[in-house]
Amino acid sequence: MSNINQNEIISVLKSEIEDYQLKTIVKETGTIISIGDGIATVYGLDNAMYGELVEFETGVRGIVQNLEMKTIGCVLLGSDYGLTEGSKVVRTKKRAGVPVSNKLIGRVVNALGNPIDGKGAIDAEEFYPIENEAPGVCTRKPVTVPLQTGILSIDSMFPIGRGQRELIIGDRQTGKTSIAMDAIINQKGQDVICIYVAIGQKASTVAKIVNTLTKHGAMDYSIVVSSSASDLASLQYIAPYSGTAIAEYFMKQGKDVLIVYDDLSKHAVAYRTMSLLLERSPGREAYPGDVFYLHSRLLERSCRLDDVYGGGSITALPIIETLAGDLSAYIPTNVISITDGQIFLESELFFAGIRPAVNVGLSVSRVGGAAQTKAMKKAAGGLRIDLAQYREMEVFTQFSSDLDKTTKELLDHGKSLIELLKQPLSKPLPLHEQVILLVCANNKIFLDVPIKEMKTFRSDLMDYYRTKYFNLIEEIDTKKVLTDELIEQIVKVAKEFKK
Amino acid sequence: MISQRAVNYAKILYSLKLKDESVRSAKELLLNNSDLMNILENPVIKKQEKDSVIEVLFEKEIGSYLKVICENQGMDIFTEVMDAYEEIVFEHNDMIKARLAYAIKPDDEELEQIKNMIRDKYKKTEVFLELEEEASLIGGFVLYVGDIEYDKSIKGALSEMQKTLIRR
């Protein structure tokens, strides 16, 4: 900055002014007839289109949301300060969009794509509309490539594939965001770009998330789009669409993108606020009639493109917060039906110390199975059934002394599996570790290990593999297939360690 | 702003096919007499009393029309109705209204050129140009046709230049 001298600036300004060509400026203008709560009713602008960007006298922009006979309803994307009845509004003839570029990686931006992390301006390479049509049937490819979250219970039972939309649903304080964060942290070195969209969150929460990501080196491949609770409802409404527009920019380059919408319940609430202020009729729970379309058109944009179209993908992890575990509320049922599966987190499990608090019975992944690696598929095959059997017999644990040997063994095995699936925060497990642990569990290696010693036992066991049998780890990681010989070898090593 | 209600009243007035002269004289009479307007707008004054005033002052056809508006408490939007009526008349007679704000008054030749431009662009046979002096434009003029604004003023050029300089 210090290199620029005063005379240079003056000469640049002079030449700009000298070269300025006087031409007729043609504008389509309207007049504000009422304004308040971030909504402006504008008289005129007969040719304005739905979703068009308009500019107000103060430079603030707005989006056309209602078209009526003589007036249009606009939502403001900034402060209404200085705007009064009679202020002029000009059409821009453009749709609302966000500036995109590779330089967005590592940055924190607002819903309009402007940086809010104080690291300077981001040079835009392109401008992407926030509302974009979802890719058609022919441009898509089935989901076959796994996206490892590093969380054993998810990767083994509810695998997520690249291009899938997996809902994370649960009450407050059940670890929904933590699962998404772990999934982002686990993408290090996987060539996946992660976008975290915070909708209606506290600014302090967003700051904490950015800190966690930075601490784990995840900001090197992540972008945070933040529209905090103090932002206008209109900005909270467009935030997930902006995030998806950024994701589409990377997907079109053939890259894999993971996008987290945290959370869509607050997004629906912001849209409800906006709709009620726009005087649209309220429906169930006062949400407007198109609240289903609000989320379906957003999530439909996540997909895996065919190689002919670049082969990129957008994997979406939308988050929904339920009230008192009520899955049958309006927004949760909507989003459950849109997504390709859900991970249901339960407060009861969370407080019982089972973390991540995944409810195995109610969680499902509808397309992820095809995306699971063969090794994981084979290792995790019987896990859900074993857990289901355990849950069925769980009530009998109190009669443990009177039970027969097989029932007792089944209960002990179940307990060890539950213990195995517990995982601390920000400690994603690599594929080989997950496979080895599952193979050991299936072969009842952990059966006689006391529950309290389980944690140290498994970490010591893994150290043993890493130091003495690294070839096994390498084989799993490279071939990603679990042969019977390999299983035998893993079990043999585990038994050897036990001795 | 013209409300939908005013448009509806105006459409009815147009469909009555009254003489242009009688509508204009009624409009002038009403808009130039605020006392008369106040009486007709006042909801406390009885309908019969308003009717007798209308019968004395207006021709029969326009009088009955005004009686209906008074009965429905619509006299407060009478100005809007007249504006909407004018729009409808213009629309049906292939005419257009435009407003020209200027800093220095253009000569007749320039005005004719402007009118011709509007005539060609909007495919109308006649153009009514309202002239208005606006010193803040510094120089040049701004032409308003409907929602569209053709800005050829110094003020507009300066603000546009400011925008380009800021954006760089």
Given for the second form:
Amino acid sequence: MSNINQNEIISVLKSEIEDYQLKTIVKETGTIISIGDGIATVYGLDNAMYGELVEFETGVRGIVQNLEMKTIGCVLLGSDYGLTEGSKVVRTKKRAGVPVSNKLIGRVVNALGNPIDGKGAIDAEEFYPIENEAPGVCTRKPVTVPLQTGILSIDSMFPIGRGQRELIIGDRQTGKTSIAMDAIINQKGQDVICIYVAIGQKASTVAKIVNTLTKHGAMDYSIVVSSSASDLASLQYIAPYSGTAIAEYFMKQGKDVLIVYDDLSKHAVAYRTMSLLLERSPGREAYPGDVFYLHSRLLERSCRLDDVYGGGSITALPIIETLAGDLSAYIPTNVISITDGQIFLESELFFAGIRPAVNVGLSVSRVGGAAQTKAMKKAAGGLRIDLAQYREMEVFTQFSSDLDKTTKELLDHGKSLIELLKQPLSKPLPLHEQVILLVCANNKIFLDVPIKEMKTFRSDLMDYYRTKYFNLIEEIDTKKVLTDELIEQIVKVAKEFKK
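Next up, the form predicted alone. The previous block was the form predicted in complex with the partner chain.
Shown below: the chain alone.
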């Protein structure tokens, strides 16, 4: 018995020796010479590249951010527990990236693309680098297709097109996130994939946002990338890039994507923290010198591709928080100069009950009418001028009691317009409703309606159109053109309802 066993063992050993292949793996290894605050200084990785992933001996990864003469500075993407001076670091020769797949839709992931919603792992189809070169001029196409936000004041006066970058700017608690949320909710059935990137937000705030999106059925086409306030500065720094990499994956499939960065002020602060720890020279407001490039290389990736290159688009809605309405601060001016327009929200208007609190004078869309449907363009033509005249007249007439008929009418018309532009949360309006309301306003239908009754009047008016004149609604929605006959019919129906 023992003899057989010996022979078996010998034959197994012989075959093992014959099949043995000598494999030598060459790994470039370095050593940590100092570590702290999520930053490691490494000696010995002479060939490491900027933005490359390195792996520490505990399994934690880091990104190369500083290239010195003899050392490199790495930011850690996890805990530095177990790492000390002398710990080993290995090059991966890969750029930092995120796993992407269609299964990301409806999920909440962190800055590294790992799920944090407790619904199990996500199978990756591809791996996209977080930093990617923006498409060149020749691969792009003009912005002509509207992206309806469902917010009357924005769609009529500062239209957003697919492939545009429109900044939402204002003080804290003025409804910036609410505008972005409404825009996402309004994409239902529009074949647009929405990505919401939360940078440095409280985890409870992100949970509330996910809850709102789920309640309105918007999570069926949305992805939430969250890097909360408790995360490392390095994770908050890469979060918007990770979100954009996911957006690019869908854009390459020819799809339209809407991405919201909430907010880039906190992103700049995270980058400042990281840069100061890496001992880079501070500039204005202690931000590093390349803080403009931080946001320009991010937002430049949003565009509309030519059909030859897939024809997809990324529309960006970056959010910036100002202090005391100061638009001339460092980060706000930077981002204003990168984007194609801004929606400026004002605290005074917000507290006066005008919500969304859009300042018509300081807001602008640099793509404008090019991205508006013909119907909306015609209906909203004189709206900004009417509001500007009202504002000017209001200042002049504050001190006078006796007003002539024309002035009084202009003031009443302005008041009814402002009342018309007020809109409750999470109630985006479809195109036909916006067009009908604007046509009625232009034709002074709301002029003698008391301000207090305006809300009920407009909802009853819309119900009247829906029940008795559905053909008008259908015509606006399908043709998206406003003819003179159509305007006549809309006005006629409104007058009929008024009687």
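Just so we're on the same page, rigid core means the largest C-alpha set that superposes within 1.5 Å between forms. Numbering follows the first chain given and starts at 1. Model, not experiment: these values are computed from the prediction.
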Would you say V12 moves its Cα by 2 Å or more between the two forms, aligning on the core?
yes
Provide the displacement, in Å, of the CA of L22 between the two forms, taking the core as the superposition reference.
6.2
